[in-house]
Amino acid sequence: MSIRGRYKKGVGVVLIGIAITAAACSSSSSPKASSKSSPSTSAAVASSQSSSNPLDSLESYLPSSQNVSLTETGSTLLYPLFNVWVPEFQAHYPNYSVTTNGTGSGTGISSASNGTVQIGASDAYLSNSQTSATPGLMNIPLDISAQMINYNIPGLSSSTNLKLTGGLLAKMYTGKITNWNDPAIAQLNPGVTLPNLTIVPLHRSDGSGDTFLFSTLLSDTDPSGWGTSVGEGTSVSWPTVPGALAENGNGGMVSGCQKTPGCIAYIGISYQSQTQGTLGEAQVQNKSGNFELPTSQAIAAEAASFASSTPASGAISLIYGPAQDGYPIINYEYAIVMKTQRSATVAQAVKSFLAWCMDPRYGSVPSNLAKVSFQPLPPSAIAVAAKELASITG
């Protein structure tokens, strides 16, 4: 049964005609906690009243002197990134202890929902009943990611990056396409040798973010089949297929489609570098017919066809676009927070690191976003998000 009442895509359209100066963007440069370089509250307001960026009205939130320690869970697409953050704004601000984990996307809300965590970290936006069950959950975009579709066949050549469409990828994962020499597939692959090799459909065991973007893509591509059967979440009851395995987050997806000749399977692209020279990575078919890899081009020109529809909750599917060059897989990257922290002081951290984190001066400057093939949020969404920011409280 569908569930596409629950994640609905966009409504409510915001749009904040702000944008982000490129003098803003090429600084790659933290500001250093012994260095006060933060503004006074006062300056803060009066720079966001006509600075081009919207997060420097959160600059009197930066850290100041007083010890705190946060914990964040979720998502292991976005974990990575966590990763390359943490260390940086620690550095910056050594009083500031941040503790991360990836252990999916489902269980990065459901403990930011229960309290257990300030940040839950989903590749997945809120879905109506969550967001009613938790009245002040949100969710706030960070950056911009995208989904591979890997697959392992051998002896094909790894620069041999096969055609797919959702619609084929729906019946690998109901059973209706058993084997890769599939005439629906070789059509599509004109001049590649295709095995008689069965194919292994891989999918997410915990509730997870990616399943949630590649269940929405083959609901998107299949309505009358994926759509009404099967839908779309960070779990889904997935159809019996003989042999088709479950997997533990995208380390596990790797990992078990690189030891299992003919898997297909859906992999964060933070993980791409642990794919290359192992397993194939698809072009998939966009909503213009095209076919498009994941490259920075094709991840920044959906990005760009969505940036103007990002409502004021920041909850928006960004699959399946319209852009003719895009690449029809990616979203955005959510710190699942409640607008409600224990204290003022917990409430001033969560916002200074998730600020610091997004801004494209400091923590998403292009040196950190390429070490995981990620994108900056598009200055509309960077001030929906610092709405959002400005909202917690404690």
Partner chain sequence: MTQRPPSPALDQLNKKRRFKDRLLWGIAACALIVIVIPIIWIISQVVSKAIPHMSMSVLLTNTIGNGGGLKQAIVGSITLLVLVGAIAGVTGIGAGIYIARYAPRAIAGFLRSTVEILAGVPSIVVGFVGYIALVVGSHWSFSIWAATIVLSAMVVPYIAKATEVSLRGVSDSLREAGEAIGLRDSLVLRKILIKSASPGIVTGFILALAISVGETAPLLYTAGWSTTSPTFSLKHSPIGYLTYPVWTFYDFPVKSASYLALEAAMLLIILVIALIALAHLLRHKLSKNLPQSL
Contents of the next structure:
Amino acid sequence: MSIRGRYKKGVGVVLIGIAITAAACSSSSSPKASSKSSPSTSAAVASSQSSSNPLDSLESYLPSSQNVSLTETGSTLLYPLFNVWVPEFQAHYPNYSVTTNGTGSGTGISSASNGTVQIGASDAYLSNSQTSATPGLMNIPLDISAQMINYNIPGLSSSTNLKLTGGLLAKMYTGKITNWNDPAIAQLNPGVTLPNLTIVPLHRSDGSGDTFLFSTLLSDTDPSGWGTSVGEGTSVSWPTVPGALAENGNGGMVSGCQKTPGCIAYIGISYQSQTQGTLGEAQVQNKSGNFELPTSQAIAAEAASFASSTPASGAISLIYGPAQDGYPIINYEYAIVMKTQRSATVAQAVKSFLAWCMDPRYGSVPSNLAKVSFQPLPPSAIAVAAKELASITG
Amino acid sequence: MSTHTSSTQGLPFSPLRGSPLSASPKGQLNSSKYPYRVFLGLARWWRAVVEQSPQYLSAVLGAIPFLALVAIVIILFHEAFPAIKVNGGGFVTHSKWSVGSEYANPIRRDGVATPVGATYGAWPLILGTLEASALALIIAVPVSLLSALIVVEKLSARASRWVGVFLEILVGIPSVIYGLWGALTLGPFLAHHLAPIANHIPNVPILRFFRGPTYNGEGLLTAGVVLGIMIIPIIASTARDLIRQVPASLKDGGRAIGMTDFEVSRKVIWPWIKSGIVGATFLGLGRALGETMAVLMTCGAVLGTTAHSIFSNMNTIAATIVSQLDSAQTDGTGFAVRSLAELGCILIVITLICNIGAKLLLSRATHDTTTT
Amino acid sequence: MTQRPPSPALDQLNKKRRFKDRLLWGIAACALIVIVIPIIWIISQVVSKAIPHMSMSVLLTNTIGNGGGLKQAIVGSITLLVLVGAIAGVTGIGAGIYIARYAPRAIAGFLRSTVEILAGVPSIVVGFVGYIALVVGSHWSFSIWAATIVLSAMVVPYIAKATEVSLRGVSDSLREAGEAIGLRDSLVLRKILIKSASPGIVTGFILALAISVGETAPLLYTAGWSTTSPTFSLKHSPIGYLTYPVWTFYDFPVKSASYLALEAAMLLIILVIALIALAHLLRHKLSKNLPQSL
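Next, report the structure of the form predicted in complex with its partner chain; the form predicted on its own has already been given.
So here's everything in the complex, that chain up top.
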């Protein structure tokens, strides 16, 4: 079934939903959408998504017919997904043009707050100082992502997934463990022959949500060490380790690690298709002591343990959660958006685009998310996001 | 207003035909009919405006570079001022570069809001900038000087024009393309071919600096070589112009007493151009210090560490500004951007000193030529 | 002339001197080669890697995410080239004329120094100030206008300097002859000074444009990046340009992205070399039939 058809059916579902519930909200759905939608949409979709899907109330976000161009910038982790979304969305709504930029979450946040772009993408939620410096700046969860811990050890078979803990990673990034044959690593990985090879820690040179996630894990697992000496942030003061490399963007991390035997790197899961086969992927220890790979089940398990506690602002760390078999480095991917947009048309466009993106029936269908190994938002998080979206005005 | 209408009636008989350019005597025109005189007055006024306009217009345009320079300096220092106040002298001596905790409430230091734990030390960046530029000069100065010498002394006019074209291409190749080549081709080349040789250097102090692990090929040496190539055209073309100014009579005199070309170059040309070459070196240095993209792509871009060998990663002021400006903006207090502005101030001061020094030395060099 | 008595010591010395001489020119020739090698190396690397992926679609389609073509970047770069050419051209040539012809001695010297100092201001500093003052400070967002002003500020000094030097190079006899036959000042300027100086001015102008088209750092924070063709709104609308894909995509682990980087690099090289060739062609054409002096 074509994506287009699917979305049209979705529109139908939305309209049916409105008709049934006789929603009081001004039914300003565009004539284009209502005329094209067929009432014979499969009830299966509606029932499977449950009528309580909060996005069903997003009827007013349906794209208008005016020409609008939006600019998105930020997270390189979210960038590949935006590049899946945008062509699909534009094929549907040719009057929209959306430019995507993979610049790093830092730029995403700052560009959205100073108005240079409409949509900033970030792996990290906003800090207090950011929200107080720019009132009206919101972080809207779009999807759930995870972070891989990758390494490049020549000679190690790709089916071997080294077991690593946050504490061990902290020691590597502070230069306390400098060789892959260190007993501390061997102890966790019995039966694996580790070479005599210098560990080269890679970190991001740009402001990055991945750095935030990774440094949060290190802080959470090593609160007295990393937590006090370095802390977490989109750019942290990396301890001096001889040979440590800095790379620009997730793309730079992947190619940098591929070029550098002995490297260890943290890379967004959306780059899994590039790292698989070329880089090793570590099993990371979670709070319950289990070692997990970033599989969809492990990510979903971790997400489930946090979903109900998502606050109305959407800002919550999903790192190192209590789930028994959850992968410990996951996060909400955020769109950073100003509450007040330049015009009503732009506000409408931002709403409709983001609602389309996060909706598990349209932008976030499993087939799209599979390309970047993301997971859709759980319903409770969608409810939070929908409320935030609704507050955007022109 | 009646005069006005009548003067327009006179339009077909263009008064310009009677302008002084066509050499009509003034008196003849003045004795013509009244409406013409008014029109002529207007025409004269208009011509005076036209006549003077290049002067005034160009004066306005001539002020623009000055105003732009003043604006750049003022805006930069204005932005940096709070950071200069808070960071103090430690900014140029310390090594730690930390935005601080973004997720804690900001604190106030010296009346300026900063995140908790924000510390800015630019020492590794200042050192890195100087190291990379020094390496660039070590490569570029001899190459430029010798090629300028051969161009002036040995090559035909046609061949030296071609060298000139090559220098223009070197200037014209975009910085990112130098960076691309440095990162994808030159860096790996140096890492695989030069580093293994360099590792035969004994592991003793000082010499130790010239050997070391290379990782992905990015680092001080790659950045320095790329920078060196980039500043060759500046130094070479200045050196070429200086050597051309050496009077032929002096060189011929040298040859007449049996000097070889080498001796002429050393004993006659070199003393003549010496101070000018220092000036040209400063000019090249000024460019190398401020070069951004090519360095960013080849230096490894690590923060907070100084290079411990020519193969190790480093960073420069300019590369840091461009790579950190985005993350700096996540600092809600704006202090990180101000600290980058302070870096910009340091950079602009160093480059200004270089360029003014270059100008003084070069103008002395040309002054020497005219007086001798 | 008396025959010099044969002296083995002197012969030895002369031999040494000749050897040193040859050595010097040998090394100097190597220096020339050192200049040429990187150019050939860079260009051949970029071109040989880019050519296999070049096709018309690169020129005819816009960038889509990190794939597609480069149409909007080419259009954007040329748009910026034209705007910078107009603004920096007028400003730079005007400033050069003022310094060379009208400014009083002291002011001319002062302005000449300012122009040289402005030329020495690092591009990233100009870009940073442009970002603070125009993009954020004036709420222009990433825009054509901000990019044009920043690029113009960077190349005006080159154009002004080239204009000034070329004007001062016009022989005094020509100018005085014009003045002596009673030509108006503006005519002397137009018909004699600018005409005679035009080869130098045009070359300087075009080379300055070639430099502006290769800038990256100042554009990253003023022009932004766009995957749609430039609109006619000078503010609030980012613009694509050719140097962006080179920097952003060169080490991106997706094939389509690194191809884009190489293709953009190749187009940049072609553009720059074309501009340099144009400069030489025009210089040649303009300096034909031009009296050097009287």
